[in-house]
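The chain below stands alone, shown as structure tokens; this is the form predicted alone.
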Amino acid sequence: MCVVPAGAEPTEFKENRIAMRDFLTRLGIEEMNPGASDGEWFGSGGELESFCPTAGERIAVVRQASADDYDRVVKRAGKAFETWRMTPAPARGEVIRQLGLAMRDHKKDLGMLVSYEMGKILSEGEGEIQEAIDIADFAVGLSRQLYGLTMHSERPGHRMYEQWHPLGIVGIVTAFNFPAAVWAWNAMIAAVCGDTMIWKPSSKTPLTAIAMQKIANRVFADNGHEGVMNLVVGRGSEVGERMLHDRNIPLISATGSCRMGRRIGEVVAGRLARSILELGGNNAIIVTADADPALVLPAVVFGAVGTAGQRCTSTRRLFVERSVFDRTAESLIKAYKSLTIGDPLDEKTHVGPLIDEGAVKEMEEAIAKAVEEGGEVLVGGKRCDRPGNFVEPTIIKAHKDMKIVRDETFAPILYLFEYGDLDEAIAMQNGVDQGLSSAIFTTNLLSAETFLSHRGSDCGIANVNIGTSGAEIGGAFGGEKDTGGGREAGSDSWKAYMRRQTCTLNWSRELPLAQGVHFDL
């Protein structure tokens, strides 16, 4: 069950905010809401506590799903698939249209819940729900565009074409930093493709998942399609491992660390199933001497400190051409000193807390390691002297021989490098194991095209004169190398959620055989 304990409201929150219990109640998060749903709510596993990172106080206790609960959800999802896959794709799109409208109705409360449970500032919390709404809109249009190709056959009187069929049950594993949007990127597309799904959210943000699932349950029930979208809140060692090994699930789409992704990739590949992996990002921006400073400053600051550096697309490394290095560093230091750190529900706040104590410790250890390797802290570098998991956004002057800069620390640490020529900068940017997002700021066409060419960025996302964060849902989202190679959201990413079938139809009265083989029959 999910119990919201009395007196759980953090004392550090601003006094004039909407009471926590009020917006949770409006979202249907009340007592006796277990952590598994296939249209009904149940749970027989252990208890999971949800904590507010702003003050470290407990928000709720969720009764998790057990292995038996998981099996029940899988059975229900499989049964729902039999009906949902036969529903015309435009009709599936109509249900998703209604789901998008329902999320619009609850956008403010959902955004507040994301901020409250995860810690990102309110504008980012509401922005995340808007992403979920946007991908629903995208999926509605997609439901009428699941196109297959036609091909000319070499055999007379034959027609060749390809068509796409629903894949089955899709497993969706999401991380704490985008507790609503990443589920939506997968779920909305999978739904219009005719799949059913089982969502395993991060154990650090279960309430957001429960709220989103409740909205989905109502919309699908109103349309007579229960069991299409399902939720399982449970331990990775119990529910997560069961999902990875489950031959009933032909696709696992997972967002998380590279370490987690390797485990998922190995297990899922071992049973010859598919995976979409969205893993770590050690993202970089290159600033050339001719770059427009008015564009550089807000892009770098937002990319490095947005969501307190807890985005997979957060800017972690900045390469600045030598002639403008000092000027750029001074501007960034000044900007960092002007940031407001505090209550994420306060509209004046720029930087909220890290997710938990472990994240604070990892940041402190990374800073210490950077200094040990010869880095210089230019600004920040400390934990804030106040309750909660607040830290100072940090800039560290770095050099290319530092080992720590090759790691992704999920915190607001920006490593600042000086470079001589563009080839050197591109080599340093590409010289890490991750390959998610990248950017260059330049007014030189040759530099921009070099960055986008075969010898330029090796990342899945490459931007010119915009930062590494803020990908649009219309484009395929994902990266290369240790980032996993998966793609979600726009473009033709829908194909990962379907199976391709090549069809040949003989409308003649002859049967020409392949390779010219002839039987005298």
Contents of the next structure:
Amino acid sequence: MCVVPAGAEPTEFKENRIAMRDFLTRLGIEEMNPGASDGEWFGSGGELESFCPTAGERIAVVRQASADDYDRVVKRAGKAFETWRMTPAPARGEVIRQLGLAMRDHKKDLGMLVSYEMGKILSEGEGEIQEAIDIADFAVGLSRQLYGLTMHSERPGHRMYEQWHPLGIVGIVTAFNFPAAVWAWNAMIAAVCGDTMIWKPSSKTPLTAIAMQKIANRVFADNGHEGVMNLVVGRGSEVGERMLHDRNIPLISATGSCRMGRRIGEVVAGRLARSILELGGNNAIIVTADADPALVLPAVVFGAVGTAGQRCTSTRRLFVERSVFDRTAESLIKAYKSLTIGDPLDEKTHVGPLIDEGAVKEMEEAIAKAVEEGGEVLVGGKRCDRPGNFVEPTIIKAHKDMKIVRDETFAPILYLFEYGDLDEAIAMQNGVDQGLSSAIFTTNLLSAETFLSHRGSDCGIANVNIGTSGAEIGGAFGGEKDTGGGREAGSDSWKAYMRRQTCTLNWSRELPLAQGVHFDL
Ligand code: NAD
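Moving on from the form predicted alone, please list the structure of the form predicted together with nicotinamide-adenine-dinucleotide (NAD).
Next comes the full complex, and the chain you just saw is listed first.
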């Protein structure tokens, strides 16, 4: 199935690596990069190397933030907040409009960097930057719509209304698989809300963070604002933990595994601050007997193997109605056999590498466990015999008593189930701890509405005739249960980045008390 001969060092990787240095230079990535920025660049912590998951070469080294560096960044973000919060929201939106334009100018280079450092295919790398641009556009419009409600007061001559104020410094913790877009979902919205922020990216993808931060620094400096968007590259257990415990940070927005989310949720709740948690998924598609196979096939294959199964919304479980099970399984196996696995920068490639050796091991362990529990590998199932972290996208025929199907294995494994009636399929879909994304493929209105009803999908995202991955930024994004309950991006997600104030204004010459209480002096 692998297109490159076993054991060979693919020549296209070598050529790409040479071309690569050009775009790294254009993005300001050097051999040694300082990993903290509050407008200026510095870093006095240990060294962190970033490796290309495709061929394993070291791309560059980052000088991480020390505890002192972190404290300096917090100080600068706090100072910047004093002026940024007093800048009118539409003027803040104007800076974000310029940032969106700057990201457009660098879209190609940034997309290549995402692809090079994280391993997703080029069109997904560019798509990720497009998502960052889209959320910038959304935030620009939002900067003129940070509205509150007015209510009728029970007291005569009184007016009551809600207003929304900036919150302060927002801590943004991001996962490796969306090294640019997840920051943008948070940063663009937080910025127009009047917050300043500190970004702690994944240590697996620090260079993308540095490139995005450099662009932001330039745009903010041109507008006379520094310290609004800040970066600290460092380990979760060091800089990350410092941020969680820091009472200067009223909100931590964290994207990553459920394990990480539990820790962050506990610590942040322990100091009565807020968190937005965007955690792991275990997403499923239900295919009814009347579903259109021409839609099912591309949606399932892209959902399961896109980004090499390393999306929070990747399709991990597929429930197919008994009468169309064999036909669906056959067409999926055929499609999987035609996939091109290889260099993510090659436009013909469908599936790039996993992020690192650890991810390959986790996939191998999950497959072994599935087989032990009675699963049957229908296609794939192995690591590719070539350099880099390449694996074969895998389909496993599964049954509902298997424990492994309850876990999110961050790799291209699709568990395939047969079902009898829709209620059974919905129960199996909901019968896991995570609750991020879900979909049904059907041409039957009743099945579609049942899936979307109160007794249907229990996930934050529920789609009809659309796969589980690739959400648009206009809607609120996030999931229920162990996925953490947070919402980011569109709709009214902005409210989480602001503090609500209820104001009652007395324009009468009396002082009536609420609830008719008398207190005569
Ligand atoms: P991870 O949990 O290993 O790391 C995520 C981030 O948390 C990293 O920046 C890491 O350094 C940081 N971190 C870890 N421990 C920390 C601590 N104690 N304090 C502060 N920061 C800490 O996740 P990953 O492997 O980078 O990403 C994959 C996971 O992310 C998957 O579970 C995936 O589903 C999830 N994810 C969820 C969404 C979503 O929106 N729901 C989006 C993308 C990824």
